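A lone chain, given as structure tokens: the form predicted alone.
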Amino acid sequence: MRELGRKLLAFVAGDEAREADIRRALVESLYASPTSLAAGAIAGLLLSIAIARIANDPLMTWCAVVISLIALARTISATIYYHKLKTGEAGTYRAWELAYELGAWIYAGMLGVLALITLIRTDDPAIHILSVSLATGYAAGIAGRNAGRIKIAVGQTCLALLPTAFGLWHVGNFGYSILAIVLLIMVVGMAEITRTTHRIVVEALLGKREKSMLATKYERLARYDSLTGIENRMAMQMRLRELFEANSKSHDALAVLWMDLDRFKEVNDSLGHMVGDALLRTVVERLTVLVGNIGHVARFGGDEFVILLPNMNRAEVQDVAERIVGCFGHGVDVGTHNLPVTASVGLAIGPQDGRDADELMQHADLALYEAKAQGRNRAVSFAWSMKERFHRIHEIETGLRRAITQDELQLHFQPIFEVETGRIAICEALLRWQHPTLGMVMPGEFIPIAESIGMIEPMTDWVIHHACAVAAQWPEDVRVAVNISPASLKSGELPRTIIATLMATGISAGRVELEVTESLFLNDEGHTHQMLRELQQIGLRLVLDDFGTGYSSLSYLRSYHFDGIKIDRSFINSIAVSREDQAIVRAVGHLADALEMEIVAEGIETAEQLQYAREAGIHNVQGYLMSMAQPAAIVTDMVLRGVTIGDAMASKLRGEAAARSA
């Protein structure tokens, strides 16, 4: 009920405001043309003086003087108010409306009185014509000119014509009597004309006001965020350019803080968009209070906000950014929910960090990206090294799209030796990219970028095809291992690609190992499990890579029937001196035997590490001690020659000795 009453009061208040605006416009229309008012005043002044001079009557002379004074006063007041309207200094319109109303009525009344006096006090037809013409002409003119205020226009018509009609009737002449009747009819007609004109004017004013309100509404929609009420992206960019230009001329600092909520998507996905919207409104309230009148807050889109801080140095800006991060450090209460969201902030300060507004925004965005990369919930200031990394990433992204077609990708293979026999049992295919300008780019740098831009699937297809083509030259007992990115499983095309490759190259499925990491299972909703089952049904071997570094390695071994596991190099690095690492490697060796899985120790770089791996029951070893990754031709030669662990170690020692002597 209270809400209904509030809405009713708002509606009534809005209606009253609309009526007041229209009335003001109608009053202003009375003064809109001081020239026409002056013309009417001059006509009345001249005719009244002419009548007084011809009649030579003191009373008519007195009327002429009064009419002249009123005409002069009205012309002056209209001119003053007109100029005040132009300069916006008109003040209250009601006083000017009352002044116009009194002046108009007195002036019209004096014209009517003058006509009445001339008709009663003289028999001169010339004077009668002048006075009646003056009264009727004025009445006809004001019916349209003063239609903005019906009361004034009708009042003037009556005051000018009724005394004139009475005077005509009083003369008693047949023609004059008919003219008196015509003037009475004219009063009614002029009143109707006034009402019609008034209605048209009001409708026009209403239409103009509605268009103005609609334009204001659309302008607000264009400049302000409908959810939070603060400025949106467009308004913020306009304000930034204005501030940047103003500050660059005075060399004052202008800071851009780009803030992003951490884990906002999780809130939307788990609690719904209504809670997410309420969270955004709460965030705006906090930011508005925190920034106060020292800057401007805008919603850039989604859960991103931009804060503009003019006239502040880097230390002050950093302090504001840290306070923003701290403001969300303990979560945000929204209704009954305490949402564990934090904030990441990237900041850039012009003109040091950007030559124009667009560059300043871009650099603040780069700083925000760096804050996210460092672990979120922090504020990071832009550094020009970020720009260099950005250009490198951009160049890598651009180059990846042509790398396959331009034949820039290469496959190297690192042999994996069987400990018991010493022979090469597996060769792991490792992707290399020879960029035309950047040189050799390693997988650790370009693979994450390929995943982010959707290039990992065609690259995986390329690797599988070329790896199998090379492996087709090896003996049947030597396998090839290929690393599989989680992103390459999303489309579900991998099994078909592998089948087509096996048919094209002629190698058996059992000779292909797919190495996957535990990250593959983090967001598994059944799709990954089904995909791995399909790959195993084809006959491929599955190997769990980087074993021991994730969160649930043992549960994965229970859930998936892996053919092998690879112990992460972090456990091998210190195995010669760390009892803990020795115990872990031995335990993994026993676990693999119990589960009937092969085990590979990667990162073997010393003879001591190799010996500990052998004693721990490790089946296969891989590392620089035996061989680093080599081009396909060299590895194929090693496989065909039957190179063993001892041969590989001896060859590596000879190569190192030759390098030292050179």
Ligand code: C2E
Given for the second form:
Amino acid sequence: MRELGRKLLAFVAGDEAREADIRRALVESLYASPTSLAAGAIAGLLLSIAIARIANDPLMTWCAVVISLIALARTISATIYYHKLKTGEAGTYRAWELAYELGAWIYAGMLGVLALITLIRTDDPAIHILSVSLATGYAAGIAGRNAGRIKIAVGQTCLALLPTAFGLWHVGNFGYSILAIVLLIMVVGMAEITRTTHRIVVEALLGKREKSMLATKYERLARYDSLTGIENRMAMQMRLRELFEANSKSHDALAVLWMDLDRFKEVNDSLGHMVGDALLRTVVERLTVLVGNIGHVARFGGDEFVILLPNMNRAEVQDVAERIVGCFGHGVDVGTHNLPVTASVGLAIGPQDGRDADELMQHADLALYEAKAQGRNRAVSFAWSMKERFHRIHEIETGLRRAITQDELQLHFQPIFEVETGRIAICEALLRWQHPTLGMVMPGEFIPIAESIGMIEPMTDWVIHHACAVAAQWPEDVRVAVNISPASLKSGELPRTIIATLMATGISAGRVELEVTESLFLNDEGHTHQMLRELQQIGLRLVLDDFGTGYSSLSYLRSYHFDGIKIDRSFINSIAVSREDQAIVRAVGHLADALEMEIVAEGIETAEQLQYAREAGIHNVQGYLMSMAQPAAIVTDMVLRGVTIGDAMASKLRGEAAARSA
Ligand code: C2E
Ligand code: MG
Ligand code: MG
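Moving on from the form predicted alone, kindly provide the form predicted together with the named molecule as a structure.
Below: every chain and molecule of the assembly, starting with the one above.
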């Protein structure tokens, strides 16, 4: 309000202080109504011609001619400027202001001069009435009409009325003299009306301008991301809709690239938000340089960015996506840090990949999900098969919570045989999920999902409890192995669960093996090591699963004292044909012997593989050749009957023959 008041004072105080845009609007108001200008012109024209005709005086005739010409010129120029204003070609307003000013003053002055001449040169009251009323009428009208520019309006009033008043005073009779005085008062009155009208007009203009400035400011806030300065989610969605509609009419392609920074959360959590913010700004700088003017970059929120690329084919879009991934391949320098972030991109191209803007976004998001699932730091193009996979993942995610409470989980066991004696030494507990609509879902599919949604801990508890309860029915020398994923160690509750289960089921700690993979050690800051050592101290056995598939750093074998290792089945697969695999398996056998670890070969499927494992000095074998994972009751029966490798192979062969003949 104070600001508005200050500006108002400046306006009322003097012409020169006015700001250019307001002044322009005021000048435009002079030309805003060519009709009223034409009305004034016609009045001047008719009355001056009438005066010239009645008086039959050459001077008055000349005056009438000049007045008519000026009226005509002003009406024409006003009409031209009015149209230019409407079409936005008005250009500089200063020249038009000057033209109006001159025209207005000369015209008003001519009316005043005409009145003066008629009063001085004739005695005819009719002519006096015509000329005086022309000047006064014009002055009265102009005070309001031209209030946009005080100088012009007041000048016109003076030029029209002062000569008229002088003429009236010159005639000298009582009535005329009073009228002359009234005209002088009228000049003051009209000037006041002009100023008041002017103030109201300026106030309205200022209000309008303030409003439009606020609207611009809020529109900016609403459309742009305050951290990075690029368009935000809302603006991007609006742009996408517009582009999609425009492109679907022309059948041109429109690509949506959805980019997400890998490991941004880690940077933010470990180095703080300031570094996180600086990283995002650097990312935007790189993206805007890379995309240039071929597309639009927007921040979708957090560490997610969306890039819209109109009119590009799939190969070109894929190329841009690869370049985006590539430009983050070596990390990002922020201050003194080189942050190891990479980027994943999902891309979808309309109209093939999505029938409307929302579907296109959804599909780019699915492709991004796929890029992350494939190991991040890559660009993946949407394919319709992803949709089915996504629905399946979604069903698994939502169903997992229900799986435990609704008894949908089952525990199967796969026997692991001792090579030397042929007996069952261990049974590995393997989860199965009987999903109500998807059927049997295997752990390789649902365990990673359970890990990602934080469901793995209750699931591990469930497995430990059921596996130990089943193992309690077996002889003392048969152990049970349970798979422990890294995520189940997060809360540190595992030892408590295990101890409670051992007490509840009555089996000894030495009969339970925990199978862990190398991934467990990657982010270990010592807690995992400590926890596992405590479990080993109470008698549990620790086994390294899938040996050879991860980083296989021998330093793990030195620092974690494993009781056993399981050679991954990928080495067993081709052991019969690959000399390298034979050598590796033999070497691992020696290593295990030297470190006093028990060694298991996973995935034995043929008698030949079994023979190689035996020759390599492998202690235990596990694989489809002897038995697949089976329900608890069947495996318990095998264990109780004392089934050996030979029995198991024979019964498998019998089973297969029966299946063939059936
Ligand atoms: P794993 O611990 O390496 O388990 C061995 C996997 O190999 C099992 O697959 C088993 O059925 C399969 N297998 C055994 N012998 C053969 C063979 O001769 N040939 C072939 N091709 N495969 C064989 P499964 O049951 O599908 O389990 C896959 C993985 O899921 C397991 O690998 C384990 O990492 C995980 N998993 C299973 N149950 C659990 C669980 O209760 N908790 C956790 N955290 N992970 C589990
Ligand atoms: Mg295992
Ligand atoms: Mg394994």
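Residue numbers count along the first chain shown, from 1. Remember, it's a predicted structure, so these values are computed and weren't measured experimentally. In this text, the rigid core denotes the largest set of C-alpha atoms whose superposition between the two forms falls within 1.5 Å.
Participant: Is M626 one of the residues whose C-alpha moves 2 Å or more between these two forms after the core fit?
Facilitator: M626: C-alpha displaced by less than 2 Å between these two forms.
Participant: G112: after superposing the rigid core, is there a C-alpha shift of 2 Å or more between these two forms?
Facilitator: Result for G112: yes, a 2 Å-plus shift.
Participant: Does M503 move appreciably between these two forms, meaning a CA displacement of 2 Å or more on the superposed rigid core?
Facilitator: Superposed on the core, M503 moves its C-alpha less than 2 Å between these two forms.
Participant: Fitting the two forms on their rigid core, what distance in Å separates the Cα positions of G175 between these two forms?
Facilitator: Once the two forms are fitted on their core, the shift reads 24.0 Å.
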